[in-house]
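Listed next as structure tokens is one chain, alone, in the form predicted on its own.
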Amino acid sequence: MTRQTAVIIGAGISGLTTAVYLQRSGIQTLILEKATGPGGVSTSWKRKGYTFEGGIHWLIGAKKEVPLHQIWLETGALQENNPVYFKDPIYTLVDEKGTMPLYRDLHGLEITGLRDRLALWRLRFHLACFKHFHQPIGDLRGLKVRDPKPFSAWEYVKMLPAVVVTPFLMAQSARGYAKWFKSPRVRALLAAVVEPDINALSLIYTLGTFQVGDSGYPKGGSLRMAQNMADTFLRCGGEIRYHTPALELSVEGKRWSVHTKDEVFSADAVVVSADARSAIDTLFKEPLQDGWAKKMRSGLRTTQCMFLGVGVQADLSTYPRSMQIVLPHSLEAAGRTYKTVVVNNYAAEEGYAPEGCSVITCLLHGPTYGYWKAAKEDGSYVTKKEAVTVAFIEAVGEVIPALRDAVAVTDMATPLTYERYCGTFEGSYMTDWPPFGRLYHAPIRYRYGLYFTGQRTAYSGGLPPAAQSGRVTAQTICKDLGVEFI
């Protein structure tokens, strides 16, 4: 009997997850990746001996008791070479008054007056509602599974409190939720957890994962985790071809083919793990005009950022690991004004910098794709990137003097950088999910033999939806091909 085959476009987290499960299940799988290594948007890179973490800031499913943890184990994402560190405090506010930590159990917040006490009680109540909430990991009905993962009715019952309060949380922004607190310092600290303009459900869910002891940082970050998954796939007998971008998809009968510059790959199943929003316009001979594609094209809102990394010839281990810094003077960057910035300090991470040195990174969120695209077109792109880097160092250097006095290396990525290297639509790493906002998803099975996977197929984005969608996609393919899922 001829062995069934699959081709996956993209070696991001969802593509790797799909690939590992397919290969384990006996389907010979090939990954085509345009970049030089695995991980997609969840990546990190080195510059002159300094490592810049561009993906993971915390990993949901790091706690062994969380169902998602099993996916990270089965795909090889978490191994002995990347034990998880559970930081506490989560963030620390740094302003003219000093510091204020945000601990996992919320103690230590600046609470003054009845209004703040009521706001804190409300926050604790909502977190309690999410104590037993988790993203279900089950199996498709009718699929033959070697190791079934049944999801009991009792699990749904325990999650009912979260379901009850979800509409209330989705009806307001994280910024609006934080305004229940009178203290501007508490408001600023909560703004560090998720983007303030997305719905408050994201804020409560994220804080809830911290409070139950989940969401840790795996040693080695994105680079090691993605490489672990790639190595697991290769050990199972799979193949990855880097520097091999997919240019077009075609179909003959029910069999789909992937066209690259030099070859055509046909398979029983083809999986688009590349950004679905970009794929519907670029991977097909004619842009897709299905109803879901039209809705995604017109309604999807993207979460964009500018990434800044600085290697410093100084030991910054006395500073908190993750800081929400209230800047003494605002930072002007790409036509936007930033009064606060979240800075991640990797001084305590082994191997991220030469001995006695440190690395800090920062994501400046905001819709700047249009700004940078115009700069690219008029030739000012490089100059404007340098200006943002200088402005960032000057602004944050007022709080961390070593940032101005001992800079060894800098690096900056714009939405155009993410678009170029990762192929993401408008250089985004997530789908924006504002209050009352709708999410427009691609289907897991588009047509027989062609599938989508990744963050554009479920939720708003991030590593958990990427991994979950990869597993569901693999199960869908196994079911369609009559293969036992392993």
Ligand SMILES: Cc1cc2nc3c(=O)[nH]c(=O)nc-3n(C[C@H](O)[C@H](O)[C@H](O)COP(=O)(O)OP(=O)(O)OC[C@H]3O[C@@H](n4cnc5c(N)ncnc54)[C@H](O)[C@@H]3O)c2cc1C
Given for the second form:
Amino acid sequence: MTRQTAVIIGAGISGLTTAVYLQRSGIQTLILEKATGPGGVSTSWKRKGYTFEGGIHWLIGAKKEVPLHQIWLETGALQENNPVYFKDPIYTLVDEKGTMPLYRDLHGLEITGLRDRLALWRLRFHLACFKHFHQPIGDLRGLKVRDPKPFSAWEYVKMLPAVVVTPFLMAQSARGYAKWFKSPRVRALLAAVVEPDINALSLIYTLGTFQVGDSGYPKGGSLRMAQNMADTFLRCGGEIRYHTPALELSVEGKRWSVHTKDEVFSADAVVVSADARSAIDTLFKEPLQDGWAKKMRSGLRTTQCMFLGVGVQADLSTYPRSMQIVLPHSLEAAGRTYKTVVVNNYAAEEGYAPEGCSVITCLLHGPTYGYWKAAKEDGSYVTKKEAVTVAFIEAVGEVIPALRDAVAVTDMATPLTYERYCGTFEGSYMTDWPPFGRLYHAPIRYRYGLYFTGQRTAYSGGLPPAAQSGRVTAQTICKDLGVEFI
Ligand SMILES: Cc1cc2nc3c(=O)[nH]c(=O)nc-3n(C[C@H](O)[C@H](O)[C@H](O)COP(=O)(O)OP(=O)(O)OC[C@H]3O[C@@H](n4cnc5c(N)ncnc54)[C@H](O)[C@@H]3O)c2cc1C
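Could the form predicted together with the named molecule be shown next, to go alongside the form predicted on its own?
Complete assembly follows, chain above in first position.
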């Protein structure tokens, strides 16, 4: 019998997850990736001897007892070469009064007065509700599975408290939730955890993962983790072609083909792990007009950011690892005003900078795609990027003077950078999930033989949905092709 085949568009975390499972299950799999390496938006890169981490800030499922951990092990994402470091405090507020840490168990927060005590009690209560909440990693019904992952009814029962409080949390923003605290310092600290305008469920879910000792940072960051997955796939006999963008999909009978500049690849299963929101408009002969695609087009809101990385010829290891800095003077960048910035400091981590030097990075959130697109069109893109970098160094340099005096190298990515390298819609890296917001997903199985995977097939985005959807897609394909899932 001839071996069944799959072609996957994209070597991001979801594409790699799908690929490893398919290849393990005996389906000969080829990945076509437009970029020069694996990881998609979850990546890091080097500039003049400094490494900028442009992806993982925390990895859910890093803790052994969390079900998702199995996927990271099975896909080779976590190995001996990237042990996980679990930072505590998670963030430290830096303002004119000094510092205040946000520890995993919330001790040490500045709590004064009855209102703050009640707000802290409420926060602890919601976190307690999420103590046993995990993304279940199950198996598709009717699928032959070598190593089944049964999820017991008791596991679901333990998650009930989280389910009960979820509608309440989804109905308000993280910013609104933080306002229950009177202390502006606690509010500012909580604003570091997730984007304040998304719903409070994301805040509690994220803090909940820290509370149970999950959400760590694997040594070597995004690139090592993605490279580990790619190496695992190759070791299983798979093939990756970098620098090979898929240009179009076509179908004859039930067999789909992927067209690149030079070749056409047809397979029993074709998987689109590239951003589904972009794919529905760009990868098909005609833009897709299915109901879900129309809804995605009109309803999906994107999360965008500007990434700044600075290599500094100074040892910044006396500064906290992750800081929420209240700026003495606001930062004006890309038509937006930032009064606070979250700064990650890699000074204490091995391999990010030459001896005695440091790297700091920062994500400036907000919908700036239109701003940068206009700048590209009128020729001011480079100048405007330089202006943002200068303004950032000026503003943060008031708090970390070495930034003004000892800059070795800077780098900046805009949503246009993400669009160019990873093909994401509006250069986004997640889907925005506001209070009361609906999410619009692509289906895992679109037509027989054609599948989607990745963060736009699951809820708002991030590495867990990327990995989980990758596994579900691989299981769906195995089921359709009558193959045992390994
Ligand atoms: C700065 C930053 C920080 C983040 N921090 C975290 C964090 O701390 N924790 C967390 O969980 N998540 C985080 N995320 C989000 C997380 O990285 C993403 O949600 C996840 O990696 C998405 O994976 P994906 O496989 O669905 O998509 P992608 O990463 O977008 O992968 C799609 C792949 O398809 C390729 N591709 C696109 N079009 C084509 C084409 N036509 N032909 C061939 N290949 C194509 C792309 O190049 C890419 O490699 C962060 C993201 C960013 C950018």
